[in-house]
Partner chain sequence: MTIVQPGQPFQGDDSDRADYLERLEPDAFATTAIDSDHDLRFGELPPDGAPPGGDGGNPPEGGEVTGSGSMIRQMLRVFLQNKLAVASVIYMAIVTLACFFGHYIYNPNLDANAALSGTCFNSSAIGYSGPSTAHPFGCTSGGIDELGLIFFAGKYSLIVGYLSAAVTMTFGVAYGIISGFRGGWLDTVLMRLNDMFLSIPGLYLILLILTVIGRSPTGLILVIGGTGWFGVARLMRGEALSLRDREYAQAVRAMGGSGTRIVWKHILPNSMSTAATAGTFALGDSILALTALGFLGLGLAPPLTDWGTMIQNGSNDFGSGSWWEIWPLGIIFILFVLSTNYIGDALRDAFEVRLQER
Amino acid sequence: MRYLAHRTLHGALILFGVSIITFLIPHLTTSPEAIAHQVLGIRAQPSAYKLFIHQNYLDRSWPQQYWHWLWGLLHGNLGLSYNPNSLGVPVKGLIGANMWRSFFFVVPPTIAAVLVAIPLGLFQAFRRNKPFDYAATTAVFVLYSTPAALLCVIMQQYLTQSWVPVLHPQGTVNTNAQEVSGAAFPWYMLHNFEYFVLPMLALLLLTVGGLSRFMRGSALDTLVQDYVRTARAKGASTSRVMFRHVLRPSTIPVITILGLSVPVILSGALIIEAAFNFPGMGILTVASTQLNDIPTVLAITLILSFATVIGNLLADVCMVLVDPRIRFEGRK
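In the form predicted alone, let's see this chain only.
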C-alpha cells in the first residue's frame, strides 16, 4: 500500500504539471482578440468581442485564468466550447459520448493484442533463429515501423478491394453511429461489425508489434536464468518450462511497457478514428484543433494525460501482483 500510495502521489503531481503546461501553451500563443474574432467572426460588434473576452476570463492574468479553469475542473466543469458550430455548449457534454465510444473502440483491440503478443513472443523465444522466429520478426518489424495513417490507407485501398470486399473502407461514414449512446454502443458495434472491423484491426496490428518484441526479449532473458536451466536439467518438458517457469517472470517487463504505451495506443487510436470516420475522440480532436477550440483541446489533452497516468498506475499494481519482490521491497 505504501508503494501504491507513492505511485499515486507521483501521478497526481504529474497531472498537475501537465495541467499547467497544457493551459499555458494555447494562451501564450494566441491573443484573446484573435480567439474572439475566430469564434464570433469578423462581422461581430466590438462590444461582442469585449463581452466574450470578459465572460471567458481572457482579460485576466494567467494565474487568475488558470485558477478559474482549475477550480471549474475540480468541480467537473470543463468550460464552454469555442467551436462556432457548438458555441457555448459545455465541453463535458461534447466529450462524454465520444469518450465512451472511443473507450469501447480501444479496449477490445488492446486486450486482443496482449493475448496475441504474449504467446507470440514466448514461442519466438523458444524457437529462436528458426524459420518461425524469422517470419514473425519480419512481420512484427513491418507492423511496428508502419505509421498509423499509412496502415489505414493501405487497408482502405487494398484490403477491402482484393480480399474482403464486404468491409467498408470509409468506416462508419454511412452509419448513424454518432447518434448511439455510450452504453448501447457495444451492441451497435456487434450488429454492424463490418463497419468497425477495419479500424479495430488496424489498432490491433499497431499494438501487437511492439508488445511481442518486448515479450520475446524478456523471455530470452528468462531462459538463461539458473532456475530455468535447473528445471530443464531435471527433465521438465518444454511446455512445463514455458508456462510454469518462463511465462510469469517474462510478462513483468511487458506489463510495464503496456502501461507506458498508453499514450502511443491512444494517439494511434485518434489517427485511426479520424481515418475511418469513427465517431469518437479522434474526429472531435481534429475538429477542435482546426477551429482553435481551446477549452475542448485542453480537456482532451488532460483526459489523455489522466489515462496515461492511470495506465502506469495499473501497470504498477499488476507488477506488485505478479512480482512478489516488489511487495518485499515495499515492506522494507
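Residue numbers count along the first chain shown, from 1. Just so we're clear, the structure is a prediction, and the values are computed from it rather than from any experiment. We call the rigid core the largest set of C-alpha positions that still match within 1.5 Å between the two forms. What changes on going to the form predicted together with its partner chain:
- After superposition on the rigid core, displacement of the C-alpha of Gly41 between the two forms amounts to 2 Å or more.
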Second form
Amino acid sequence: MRYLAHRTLHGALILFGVSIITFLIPHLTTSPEAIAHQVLGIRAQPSAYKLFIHQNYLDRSWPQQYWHWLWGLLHGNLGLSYNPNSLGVPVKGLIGANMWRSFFFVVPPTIAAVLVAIPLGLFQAFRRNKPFDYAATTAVFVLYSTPAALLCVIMQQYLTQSWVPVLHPQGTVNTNAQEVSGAAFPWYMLHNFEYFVLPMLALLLLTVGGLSRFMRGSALDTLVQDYVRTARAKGASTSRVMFRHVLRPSTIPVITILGLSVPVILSGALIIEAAFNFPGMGILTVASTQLNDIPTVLAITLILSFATVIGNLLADVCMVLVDPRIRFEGRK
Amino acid sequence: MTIVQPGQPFQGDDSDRADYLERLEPDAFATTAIDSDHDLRFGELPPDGAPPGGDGGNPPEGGEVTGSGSMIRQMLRVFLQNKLAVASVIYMAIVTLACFFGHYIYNPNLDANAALSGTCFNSSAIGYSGPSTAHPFGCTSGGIDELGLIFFAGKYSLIVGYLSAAVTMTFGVAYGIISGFRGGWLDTVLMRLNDMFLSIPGLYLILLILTVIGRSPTGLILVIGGTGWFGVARLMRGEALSLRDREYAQAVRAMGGSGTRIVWKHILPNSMSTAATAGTFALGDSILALTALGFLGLGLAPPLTDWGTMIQNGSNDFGSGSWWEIWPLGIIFILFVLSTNYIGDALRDAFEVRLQER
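Alternate state requested, the form predicted together with its partner chain (shown: the form predicted alone):
Below: every chain and molecule of the assembly, starting with the one above.
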C-alpha cells in the first residue's frame, strides 16, 4: 500500500508540473496583443483589444496569470473560450459532455484490445516461427506502421453495409450523438451501435497493433525460464504451461506498456474521432486549434494528462494485483 | 530492453537456448556494443577508449578475438545478412530520391490554375482521369496529377520528417546524457520534468503549440521534433547511467580526465548504437505525426502540402470511386514507415554483434 501511496503522490506532482508546462507553452510564446489580434481579428477597435487583454488577465505577470487559472481550475472553472463563435463562453460548458462521450468511446476498445492482444501474443510465442506466428507478426507490424488516418479511411471505404450488414450506411457517427450527454451515452451507444462499431474497431486494431508485439516478446522471455522448463519436464500439458506458468508473468510488462501507452491511445482516438466525426474531445481540440482557442485546448490537454496519470496509477494497481512481489518490495 | 521485437525473433532452436538466455541477462544488454573484439563474459577489461570505428583508440590487445575486421565492418556484415533490412534501406533510398529528384524525370504542372487546361478532366462518371498513360497514378478531383503530387508532397513530408527526427535526437541525446551522467539532484529534476512531458498525450501537446505557432515547415519541424524526444531522453539517460561507471570511465577519472572528456570520448561513442536505433524509430514516428496533422487539416499550409493532407483530400473523393487517390500513396507510405521499423530492429541486432557472433 505504501507503494501505491507513493505512486499517487508522484502522480499528483506530475499533474502539477504538467499544469505549469501546458500553461506556459501558449502564454510565453506569444504576446497578449498577438492573442487579441488572433481572437478579435485585425479590424477590431484598439479599446476592444485592451478590454479583451484585461478581461482575460493577459496584462498580468505570468505567475499571477497562472495562479488565477489554477485557482479557477481548483474551483471547477476551466476559463473562458477564445473561440470567436462562442467568445467568453465557459470552457467547461464547451467540453462538458464531450469528455464523457470520449471516455465511453476510448475505454471499451482499450479493454477489448488487452483481451485480444494477450492471447494473441501468447499463441504467437507458443507457435514461434510457425506460419501463424509469421502471419500475425507481419499483420501487427503493418498495423503498427499504418497511420490511424489511413486505417480509418480504408475501413470507411471497404467495411460498408453491403459487407457487414450491422453497419450504418453513413460510415460516420450519427449527428444526434452530440446532443446526448454523459451518463446517457453508453445506452445511446448500445442502441445505436451500428454507428459506433467501425470507430471502436479502428481503435481496437490500433491498440492491438501496439500491444501484442510486447506480449509476444514477453511471453518468449518467460518461455525460456527455468520453471517453465521444469514444468514441461515434469510432463505438464502445453495448455497448462501456457495458462498456469507463462500467462501471468508475461502479462506484467504488458500492463506497464499499457499504462505508458495511454497518451498514444488518446492521440490515436483523436484521429479516429476526427475521421468518424465522433463528437468528442478530439474534434473539439482540432476545431479549437484552428480557431486559436487557447483556453479550450489547454483545458483538454490538462484533462487528458490527468487521464494519463490515472491510467498509469491503474496500471500500478493492476501490477500489484498480478505480481505479489511488488507488495513487499515497494520502490524507493 | 529485455523484450524481443517481432522483426527479429530469437532464431535457432533448443541448442541455442543457452545463448538466448545469455542475451536476456541484464548485464548482456548493458554491455551492448561496448567492444565487439573482446568478450566481457570472461571479465576482461575492454581497451580504454576504443570508439566504435576503432580509429584513435588503442589497438585491441589480448583477449579473444571473436570476429575479424573492425566493429563497424562486423556490424555491417550482420546488418547485410538481414535481407529485409537491406531491402528496407534500398526502398527508403528510392522513395527519398524519387521525392527529391523525381520532378526532373516526371514533371507535370501541379499549379491549380493550370489544372483546368490540363488533361486530367474527362467525360467519365467522376469527371477526372484515373490511371492512364498520361497520368500513371491518375488525377485528384482538383485536376492535379497524382504521381507528381506524391513527389511534391513527399519532398516536404520527408524534409519535415528527417529534420524533426534530427531535432528529436539532438534534444533527446543531450538531455538524456546530461541527466544520466551528472546524476544527483539534476538527474532527479530532469527526469521528473521528463515524466511530466511524457504524461501529456503527444498529439494534443502538438495541437496546443499549434494554437500559437504557424504551420510553416520550420514551425512543424520544431513542434514535431520538440515534442518527440522525451522517450529518447529516457533511453539515453539509462545508457549514460550504465556507461559512466564502467571501468574505462573510472580509469579516465583516475588519470585526471575531465567529465567532458568521458562524455565525448566514451559515453557518446558507446551509446551511438542505442541512439541510431532510437533515431530510426523517431523518423517513422515524426512522419506519422506529420501525417496525422495533415489529416486533421493542420499540416503544411498551402501552397505546400504533405502526405497527410493528400490522404485527407483523397478520403473525400474515395467514396466516389477514385481509389487511386488513396492506395498508391497509402502503400508507399506504409512501406516507408514499415522500413524504418525494420531498419530499427535490424540495427539493434547489428549492434548486438558481440552477442550474435558466438
